[in-house]
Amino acid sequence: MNRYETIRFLLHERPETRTESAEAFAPANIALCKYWGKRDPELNLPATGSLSISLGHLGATTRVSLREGADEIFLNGEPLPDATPFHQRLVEFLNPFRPEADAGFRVDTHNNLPTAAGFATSAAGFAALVLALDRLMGWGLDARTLSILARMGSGSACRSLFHGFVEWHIGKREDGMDSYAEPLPETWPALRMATLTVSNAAKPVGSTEGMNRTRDTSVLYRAWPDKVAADLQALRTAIHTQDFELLGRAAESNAMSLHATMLGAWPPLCYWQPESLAAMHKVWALRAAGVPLYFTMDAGPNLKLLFLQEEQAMVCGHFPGADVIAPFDHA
């Protein structure tokens, strides 16, 4: 099945109790073990599993309503012109959800994180949209179905439906019905993450293009599935046993391995800025001095620091611009 057929199959014979409009929030999520590469681009099926943690109050709020005529898309209060790639991508995603062929949608999304800068706002936006559509149409979909639907808008969106630790299962089926995300049962109240914004600018190469280039041209990508399998197991163990050193080491190693595969692509993909590298060296120096502090990075220049509550004052002192998140205050 293609994407349209899959979505229509999932919505088949669902009763509808429509409302005038509906709104939903979804948190951004940061992968501790990264999603990078697809085994099926049409259905956004991943080449490996992944595991993330939500960013609590940071994410996307989306309001959606039905209207006559063409779709209207607004991002942070500004209309997106029809010709923009994201407008076209969103309209294409909305097509299978239309109750009638000529029905239009108005979509208003507000991000409280920099857009397209490595903070997973696209994932949060598609997750919030799917939740809002479910409420608008009154489908009452279960969490697994919602996760599959969100995945087809943006792969990582399947994880943004949930708070806390979330694992995305790679699945084996060609139709993708066994590739979905679900939250892990463990919580970790003392765990902290801080977003360290180096740049708010949109990244020069988007994630989809970056994934494809890395997969097709980087010889280092051949080792990526084995690296992910080992890191996933280490992270599951760390979360279950509350072993912060193991968690931090696995997350940082996974992030650095991801960026190594991208640096090995051609043309090379380097999302770092000089300030990114300076911040990494600062973390490494603090850790060498005995401070339990780690970081992770997605495809962008911005770092996400990992530490425990007892280190928060110290971290804020060394990184005064960091925005501290307690993920399990929102679980």
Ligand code: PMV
Contents of the next structure:
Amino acid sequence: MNRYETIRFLLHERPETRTESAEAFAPANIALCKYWGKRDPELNLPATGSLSISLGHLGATTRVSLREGADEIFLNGEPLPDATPFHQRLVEFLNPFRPEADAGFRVDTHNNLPTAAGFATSAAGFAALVLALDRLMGWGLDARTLSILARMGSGSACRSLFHGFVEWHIGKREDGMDSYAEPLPETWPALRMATLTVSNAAKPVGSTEGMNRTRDTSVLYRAWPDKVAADLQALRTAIHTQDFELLGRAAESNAMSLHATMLGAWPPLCYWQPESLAAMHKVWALRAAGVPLYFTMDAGPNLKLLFLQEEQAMVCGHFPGADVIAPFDHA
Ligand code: PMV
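Could the form predicted in complex with the ligand be given as well, to go with the form predicted on its own?
And the full complex, kicking off with our chain again.
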């Protein structure tokens, strides 16, 4: 089954109670153990599991309604031009959700992430879109199905359906029905993340291309699944026992290993800027001086610092540009 058929299958014979328009919010998420590599690019099935933390009230709010004619897509109040690749990707994603083949959607998405933070917002956007479509059509889909649907928009979107710590199960099935995300029961109110923005420029190489290149050309990628397995286990233990140093170590080591696999690709994938490396050295110097401070990094030059509430004043003193997020502060 391709993506279109899989989504149609999931929506097959769902009772409908359509409304005029519907809105939903989904948080952004940052992986502590990263997803990098697809075993099936059509269905966004991952090569490994991953584990993230959602960013509380920071994310995307999406409103959808049906309209006659072509889709209309707005991002933060601005129309998204038809010719952009992202517009085409969204229209294609929406195709299997149309109640009639010629029905159009109006999609209006607003992100409330700190504008300068350099976040990938597509995960929150696809999760909010799937939730809003479910409300619009009145399907009443369960959380697992919603997570599977969001995964087919953007892999990491399957984790943005939930708050707190979230694990995406690798799954074994070819149709991907066992590859979905689930929240962990634990909370950690004192946990803080701060974004350190080095650059807001668009990524030179997008995640799908970067993953494929790493898998196909980096010999270091062969070790990645074992690294993920070890880090997932350490993170689950750290979260369960509220062991911050174990959490920080596993997350930072996972991110550094991810970037090492990318550096070994050809052409090399180096998402760091000189300022990224300078910030890493600053974190390591502070840690050598006894400060429990760690970081993680995605496929971009910005650092996300990890620390506990009691260190917040000190961290902000050392990194005046940091934007602090309290992930469990979303009640
Ligand atoms: O979901 P995608 O295709 O945007 O890929 C996300 C990749 C990383 O952000 C680098 C890692 C992750 O697990 O979120």
